[in-house]
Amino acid sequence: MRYAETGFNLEIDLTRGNIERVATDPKDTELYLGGLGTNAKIMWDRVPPEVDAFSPENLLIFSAGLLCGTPAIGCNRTIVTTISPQTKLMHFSMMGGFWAPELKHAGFDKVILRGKSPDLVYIWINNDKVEIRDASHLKGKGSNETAQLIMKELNEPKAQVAAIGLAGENRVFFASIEQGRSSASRGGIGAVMGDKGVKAIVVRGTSDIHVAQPAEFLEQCNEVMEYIKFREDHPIPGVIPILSVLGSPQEMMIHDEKWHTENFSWGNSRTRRRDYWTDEIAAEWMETLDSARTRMVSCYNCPLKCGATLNMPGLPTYMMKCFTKLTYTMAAMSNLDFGLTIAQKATEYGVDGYSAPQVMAFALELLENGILTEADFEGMPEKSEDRFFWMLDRIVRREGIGDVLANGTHWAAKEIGHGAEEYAHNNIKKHEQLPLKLGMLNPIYFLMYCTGEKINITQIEGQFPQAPFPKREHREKFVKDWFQVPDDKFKQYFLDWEPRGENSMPYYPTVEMTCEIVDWMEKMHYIDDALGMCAGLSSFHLKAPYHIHNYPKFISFGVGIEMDEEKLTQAVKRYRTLVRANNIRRGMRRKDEKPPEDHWKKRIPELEKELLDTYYAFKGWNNEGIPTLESLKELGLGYVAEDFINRGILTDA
């Protein structure tokens, strides 16, 4: 018997209409765990670098994390993997909610889509009965509307629906896949789903999931629950509100947005409004949020209520994505009422809440600077907020200038020319990033931005504090119960970190310390993305209930694979390296590993070079960021080494 996982993938060839239930190799679970890990292996084996995002040979993989469907608290993430039209690299995006556990209970670990349907369809998975059904009547419908119509059509109110909106149908490069309480937003994976002619994947499952050692597994779950209760009563002092508590992150419970609104950038990531947050603004935003928010909701098997249902006047109720609360507001230099209103429409359209506002602000900046003209925006209203509604509609329909903007700022700037590329400055690997504009170079974030392949900073940063505490006595108090660290040396790194002086940014933490900190944070995210764990209970948060010391126990007792910290670390290193290998053979090199152009006002080229050189060596990569033959063989990735040699990426000399 397989424990925690079902041992079967659902393979659907959309071109031929063929449906297969395929048994998986338990050895792959031991080597790559599940979720992202086994997704990366499938992509390596079956999607060569010659295949582009909109090729029938590209795969779109929906994977339930390894521990989804078990009693592991907060473990509910779906890991969606494909080739991104935006980056041209292998991309993976996570969504919470109930979809992944439902898939497990239907008897599958993954849904793998290949080919293209000649007509718009949706997929209905009802335990072991799977159908490809006509979706022509859903064409042009919003993502939430689609879900409601399908559940009514099937008479299955408990079915879980992952759907695209108009943006996905029209292959907008930052189209999302929406799933009720969450979405897989980054990288344009909704565009790939639309290209394959799939409007939705609907799941209903009622079978059981077994764990190897139930009593021991439940004991670990109880410990996590007790710790969550403890943290609810003991928020961490001295950090921003979303880090003081647990959650993913709990933006919709927080009224105080002084830090975000004064440190993050407005417009096209150009303007900081240092004195924006006043008592009047705070009162106005509180009233807007409290009147719009109908209730707080949780994902599958989680006591935290991180999400909110919102009801704006005259609009259907919708679920707010985490940071979208601010992105539209800040891009349009407007208020929270506008942000919550346009986010409802954007959710129905199915677009990434980070990229879409930045693309529209970018377009207006080009207009203001004469690179685009009034003729490009014929019919656009005068009022700022109305302009954003107008542009959003044209982007998702790919009409006029919207057809160019639908490809994101990187590709749009190349097509527009005339200096437009200077304004597409907020990108990482051709991908719009969270808008920030800061002063001095931050070495930790520099490495995370440059080398991270999730390309979403909230899915990279985590268990090490973002900045030093002002006083040593505060740092000493913080480290006293900091048992989550993989090694006590991290406590000392933090204790000695000062706001000013020799032990301050950018030369402290030292280059070597920075490498270790970034590697630890990345490791935790990659574990989450294999197991299906919410980052809000693990990798994103300080002093989280899940950490490197209890994860091996969850795997051992849940999956029945003997696991310890060393073996888990090696497994993570294996599939993290495989993710990079997928992208290396797609052409990614050191030249692509750089932060947004004007993210920091003060840059230090010699330090940045040293950081990359040292981190590459630390990870077992050569000076171009390519995993070395030695490290590949050490990780059991000899097949990658052989491919790299055959392609001339590495030599065997």
Second form
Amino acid sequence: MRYAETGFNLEIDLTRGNIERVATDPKDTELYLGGLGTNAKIMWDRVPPEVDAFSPENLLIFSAGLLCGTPAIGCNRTIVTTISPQTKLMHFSMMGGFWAPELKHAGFDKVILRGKSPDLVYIWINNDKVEIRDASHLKGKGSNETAQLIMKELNEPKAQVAAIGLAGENRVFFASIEQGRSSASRGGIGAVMGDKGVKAIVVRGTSDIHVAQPAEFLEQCNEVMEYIKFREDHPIPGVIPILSVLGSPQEMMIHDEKWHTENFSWGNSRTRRRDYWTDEIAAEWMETLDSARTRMVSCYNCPLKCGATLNMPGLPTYMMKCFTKLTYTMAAMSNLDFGLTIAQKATEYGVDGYSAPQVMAFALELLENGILTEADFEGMPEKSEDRFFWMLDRIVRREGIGDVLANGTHWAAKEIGHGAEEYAHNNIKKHEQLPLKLGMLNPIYFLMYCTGEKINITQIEGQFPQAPFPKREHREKFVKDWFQVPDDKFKQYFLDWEPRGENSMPYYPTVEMTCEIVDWMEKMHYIDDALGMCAGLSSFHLKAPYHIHNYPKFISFGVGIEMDEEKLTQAVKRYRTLVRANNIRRGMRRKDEKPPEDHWKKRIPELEKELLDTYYAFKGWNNEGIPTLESLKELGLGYVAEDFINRGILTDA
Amino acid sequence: MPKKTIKTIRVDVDKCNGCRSCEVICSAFHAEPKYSSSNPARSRIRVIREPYSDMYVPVYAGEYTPAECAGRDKYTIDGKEYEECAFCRASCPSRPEFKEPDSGLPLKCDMCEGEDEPLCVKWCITDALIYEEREEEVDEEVEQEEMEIGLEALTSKYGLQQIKAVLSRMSEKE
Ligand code: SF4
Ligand code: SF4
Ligand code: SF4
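Form predicted on its own done, so how does the form predicted in complex with its partner chain look?
Complete assembly follows, chain above in first position.
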């Protein structure tokens, strides 16, 4: 008997219309856990570097996390993995909501799509009955619209739908997969779904998910619930609002956007508006949000309700969470009302709320600077807000200039030429980043930006405070109940960290400490991504309910595999390395691992070199960022070592 | 006058965030052995959800009914149109709610017998579900009346003769 997992994957060959239920090997669970971990293994085994995003051989994997479907609170992530058309690397993007637990209850851990359907279809998984159904009547429909139409035509109000909009159908490189309240947005995975001819995957499941040690498992869940309540009553003082309370993050709840609007850059990630947040603006935005928001909504089995149901005048109801609240507003130099209005459309079209606004702001900059011309934008209205609507429509249809922009700033700039590349200035590994432009190099963030393979800062940061607290007494108070640290030395690092003077950035924390801090933070995200846990209850937060000390218990009691901190750390290291191995095989090297050139005004090349050298060594990677033969063998990844030798990536000396 | 405890769960639909934790914990509590599995399809509370219409109604499983209602009403609350069934507690042939998914046997909320507090309430920390207990004096006359109504219904169904026969058989056994 398998616990927590179902032990079966659903393999669908879209070219041939073949559907298979395939038993998985429990040994893989021990080695790679599940979710991202086992996805990385499947990608390694079956998607060689010659396969690109839009090859029929590319896989699109929807995986429930290992603990999804158990009572583990907030464990509801679907980890979608494929080759990204934008980065050309193995990409993994996640969505919360309700889809993953439903898949588990239907009897599957993963849905693995390969090939391409000649016609637009949707997949209907109703427990063990699986059908590929015609979706020609859904062509061009919005993602929410599609979900509602399908639930109606199947007469299944309890079915969960993951769908693409027009952007996915037209293979926009930043197309998302939408699921009502949640979405898997980064890396253009929606484009791969569209390329495969799949409009939606619909799932309904009514079978049991078992846990190995019921009473012990539930006790862990209850402890987490108690701690969530404790955190609700005790917000962390001295940090910005979204970091003081749990959630992923609570953007839809809070009104105070001083920090984001004044510290993040507007337009094409250019302009800091340091005195933007006035009382009038605060009042106007509060009015906008309060009148739009009819309810705070949660994901499956989570009390944190960090999403919102929004009703903008005259538009269909939609749901939102997180930072999309501000990205359109800031890119268009507009207000919150505009942001929430265009986001409704963007959600139906299914585009990433980080990339899409930035691509449009980038296009306008090219126009202003004469690199693109009025002729490229024929028919575009005058007002900034209207221009964004106009461009969005062109992009998702790939019409005119929209066809070029639909490939994201990196590829669009290459195609446009004439110096356009200078304007695609906010990318890492070809992927648009949060619009942050700061002063002094921050070594912790430097390493995270360079080496993060989800290529999104929020998906690697979290466990360690972003900045030192001004006074030692505050720091002492902070570390007092900081039991989440893997080792007490982290408390000391924080205690000694000063805003100014000898123990301050960029030389403190020291290079070695920085490596340890970054490694810890990354590790927690990778655990979440295998178990299906929301980062909003875990890796994204200081003092989170889930941490390195209770995770092994959740796995032991839930899955029935003996687990302790050491074994868990080793497993994470194994599949984290495997993610990297997939990308190394695709050509990723040290040269690609860098933050945007202008991310900090003050850069320190020698220190940056030392940081990267030391971190690579710390991780068991060579100077190019390639896992060494020795470290591969130690992790039981001999097959990767062999492949690297065969391909001449490493030599056997 | 004799007293009895009335157990009530107050449901505040405005506070419901649709998370279904109540369904998860209810199904786990009633698993055999306890907490060994979870499956919202076995839960004795169901959140009738229509996220795209912003409707969320947690409903408790009540009595089994062999036949569905002849007609259905619709309610408009705050501009949203709800089916009458959205508020109904019955395990009824017209819908899949409150039935074991495999056997189809009806499910009924037992207020988590043996626990200090219903677990769905405990896991609903947003307070959409609040548990209340109160003592109520039991008016014997009312009980008398209730019994009469019940007996009348039985009589009209089976006839007085048959009821009498059953009653005397029952009293012989005692
Ligand atoms: S914290 Fe927010 S995003 Fe995360 S599971 Fe809970 S409701 Fe969903
Ligand atoms: S646990 Fe509470 S908030 Fe969540 S669905 Fe149930 S009633 Fe609603
Ligand atoms: S009170 Fe107990 S039995 Fe009734 S619905 Fe809630 S959890 Fe289930």
